[in-house]
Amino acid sequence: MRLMSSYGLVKIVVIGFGNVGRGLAKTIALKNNELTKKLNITVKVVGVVDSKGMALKKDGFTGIELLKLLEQPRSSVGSCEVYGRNYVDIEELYGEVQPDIHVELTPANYDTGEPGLSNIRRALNYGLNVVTANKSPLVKAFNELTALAQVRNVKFKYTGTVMGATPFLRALKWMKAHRVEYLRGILNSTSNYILTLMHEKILSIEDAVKEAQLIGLAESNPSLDIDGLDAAAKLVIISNTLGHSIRFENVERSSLRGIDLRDIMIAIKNGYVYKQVSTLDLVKKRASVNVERIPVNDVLAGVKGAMNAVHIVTDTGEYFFQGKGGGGVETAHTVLNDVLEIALGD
């Protein structure tokens, strides 16, 4: 395992400078002094990479410099004065700044897993610890990447990939003595927000999607969320984390697109709500993400807006986890917690 730069100092590179990457830079800039006092650890961002360029500083960007980077337009860190380069070369990045941790925050691509998959492979082979919130590399190559991390004797953490703003996977990994048999929950914040709007404001799915887009929760193309792909990816990660390999394409899915205002009105009249429900049955070896009409007294019916929740059944009892599912700054805190765990030797 690569030794940290020096006691109390951890050097990271941030690959992908979208909502979570920018949230991470902001969080580090504002909280580094607090973390140093609390944990005797200083996190130094020595490199930032977006789709068109990179900014490198061997001794780490100051908090003020990180905040100035955030003032740059999207996809323009290469234009940063003094430190910017209008190209991306990860090998050059590693050689010049010698990071301890590669933080992979590129967008998910469920067709190929790229560029995240190749980036993580490269980092692990280089002997770097890796933290990621990108689901698609884990969906495409979970066993390969976790095995490679073991062979290279480095840490590979991905807590931010499921219920991004909530350390659910951390708790799940801790439950080593439990035999998880069944899991049912709401794993996609955007779909849950859209369905909440449809019920509370009596909106069509088109109008609810537009409102979610206006506040930045839904993408311009919301297919990954409303068609169940994002939640299916999270089920694959959860199942593999528990030691049960399932394939992304074998997760059954249905879309929010089939629900209209008439369905919503009938559900409300009869005491039901629609939810995108993710289910993992480890006994029957089945996984699904379906839009279901559930009674208002169901534990998942009260999970509204951008909140996520998971109900777990084990051989020793049942457990319920609830928390915010995403958000740039919120998920960045989960990513930073993974970084700090590595720095602390966990």
Contents of the next structure:
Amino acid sequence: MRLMSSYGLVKIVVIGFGNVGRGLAKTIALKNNELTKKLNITVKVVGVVDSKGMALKKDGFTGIELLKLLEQPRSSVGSCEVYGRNYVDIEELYGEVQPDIHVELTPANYDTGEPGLSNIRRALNYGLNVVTANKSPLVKAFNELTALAQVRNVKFKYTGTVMGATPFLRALKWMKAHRVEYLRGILNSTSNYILTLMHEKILSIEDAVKEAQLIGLAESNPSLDIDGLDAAAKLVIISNTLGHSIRFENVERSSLRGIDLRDIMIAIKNGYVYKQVSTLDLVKKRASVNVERIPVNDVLAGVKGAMNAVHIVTDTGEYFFQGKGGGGVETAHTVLNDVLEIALGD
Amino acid sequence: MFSVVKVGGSILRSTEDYVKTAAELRNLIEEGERFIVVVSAAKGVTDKLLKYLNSSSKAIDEVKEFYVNAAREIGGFKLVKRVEEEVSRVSSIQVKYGSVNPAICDYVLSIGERLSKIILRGALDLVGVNSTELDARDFILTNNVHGDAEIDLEKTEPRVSKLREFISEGVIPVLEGFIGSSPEGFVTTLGRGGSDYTATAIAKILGLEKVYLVTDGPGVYVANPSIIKRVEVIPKLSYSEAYEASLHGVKRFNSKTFKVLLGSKGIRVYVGEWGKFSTVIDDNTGDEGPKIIATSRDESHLRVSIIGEGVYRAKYVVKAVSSLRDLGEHVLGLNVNYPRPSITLLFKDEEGANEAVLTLYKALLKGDDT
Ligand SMILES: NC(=O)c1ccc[n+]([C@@H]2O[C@H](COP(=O)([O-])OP(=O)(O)OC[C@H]3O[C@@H](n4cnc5c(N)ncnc54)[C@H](OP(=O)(O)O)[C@@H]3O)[C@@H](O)[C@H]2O)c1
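Switching from the form predicted on its own: structure of the form predicted in complex with the partner chain?
Below is the whole assembly, all chains and molecules, this chain first.
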């Protein structure tokens, strides 16, 4: 692993300053003193980038400066006073601030993997450790990126890409002695929240989507969530993490759009609920994200709202993981844990 | 030692009011005070947001117009963009109050305070005060009773303690009153007048000595000023008297504001306007006897309440009742709220109730027995 700038200090650049990027800046601003006391490590944000510009400070932004960066509207970090630049040039950023870790929090694009894919490649080639919550580069090039990190002798961590706020991937990676055979879970918070509203408040899918948008869960285009792309991407990452390559295109999918209130009412009457269930069968080598009718006493039926859960079957036992799937600040905590782990040399 | 200054909506009616408020805050700093600012929504905004929840799309436009204008005048395009970002989150969706998730109602209501905070921060920049915006959702943790949430003091403590760091760095933290975050991570609101509650809860958690509740009057009046002209302000109340007053609708205080202080020591709450905080509420029980004549209304009655430590004692009850002998036919009944510091008279009509306020005011507060 590449050594940190100096003992106890870790310099990071944050690429993508939306929900998670801002959550990360806020978490660092509010928790840095506590972390320094606890771990003897100080995380310094030395650069922040959005789609239009960047802000950089070689010695790292203070807590107050980070909070003031949060007061910049979207796409405006470049126009912040003193430290802002109204263009994005990541090489220039690296050159000036010499970071230890590149944190990639740009939006997912499953067609191209960009901008995350090129950003991560560049960072690894530059010899930087990388932490990401963006799934799409991993979906497009899992093997290439992990191999590149090895060749470059740097760390590449992506715990936040699956179950955002819950360190499930971390546990899964750690279970090296187990052979995971089968996995079934709820991996997309937005669709789970929408389905919960449809069952509990008898809302149409349109109204439920609107509520999820208002609460900040669903995007203005909810397709990635309700058509199963987001969950499929997570299955690809899980499977690859376990050493089984699967292609995104080969994950079978069905959409929530096919479910109407009549289906829901009939299901409830007969003791069932609809859930978006992600399944990975490593024995049969099949992966799917389907909207399934499951009995109310199924362990996944009790996973409601923005919660995620995964039930895994291994050669030695079964395990159940449950926790919040996302949220800007919550996912930022997972990202920060990855950063800290790198800094601690784990 | 620092304090909490809560800036009420009643003094935030226009763009100039934000600048004036910022200037007053700067004066306080120049006088040596260090504080946390808790800010309410501008006057009338919460009502407009409620109207919006009742399907009036015009109401959200009015809220937007007010804050966008303020943003434009105070901070220019960046501030305008932030206001627009916040409003667009709720304005794209037409919601009906009651039929929607209460968490959504709270989300919609919370933007009044959020926007107000953004504008006040801009105004503080304008007058040269080094301040920073904080998000109350990161600091104030509540239960999940949407619309009337209670602050979880224990869980909030470690978060609010961080405010000390900012103040010691010479920065004034500005956060919204009225809102918090539920265990599920959704926005909650604390009920009407909830910003005062945010302020006193922070003081209680941090063991601060002073809370300023800045409003548009000199303090707490001893009786309804629309019934009694040139009515006096009560200079001193105990926590339990203030709590009781809030239960009887005085100054539309949220009762949790003072409930949270019951049993505390050493926190003084100053109520009033800039330069004139004529009512002080503290842990000292003070003199016994009637302090406030309050009027309120429930579904079927008009209530006139006499508030003050020990007012349930026979001598005060007798004095109150005998002063009302000529109003007998209007009075429906009397409740002695022992051991709480109040007695309540129930009236069937407004005329009788108003007359009683006047009579009780003269007899009990002015010592006029005639
Ligand atoms: N939100 C969650 O709960 C969650 C949970 C787990 C994983 N994730 C993943 O984490 C990533 C970030 O999520 P988010 O919710 O923070 O997304 P977001 O709010 O949309 O923010 C994305 C950020 O990336 C910036 N960006 C876009 N293109 C860029 C480019 N070419 N160069 C630099 N910056 C660029 C955007 O800039 P502008 O501000 O200029 O638009 C924005 O700041 C996504 O991949 C998401 O799938 C999110």
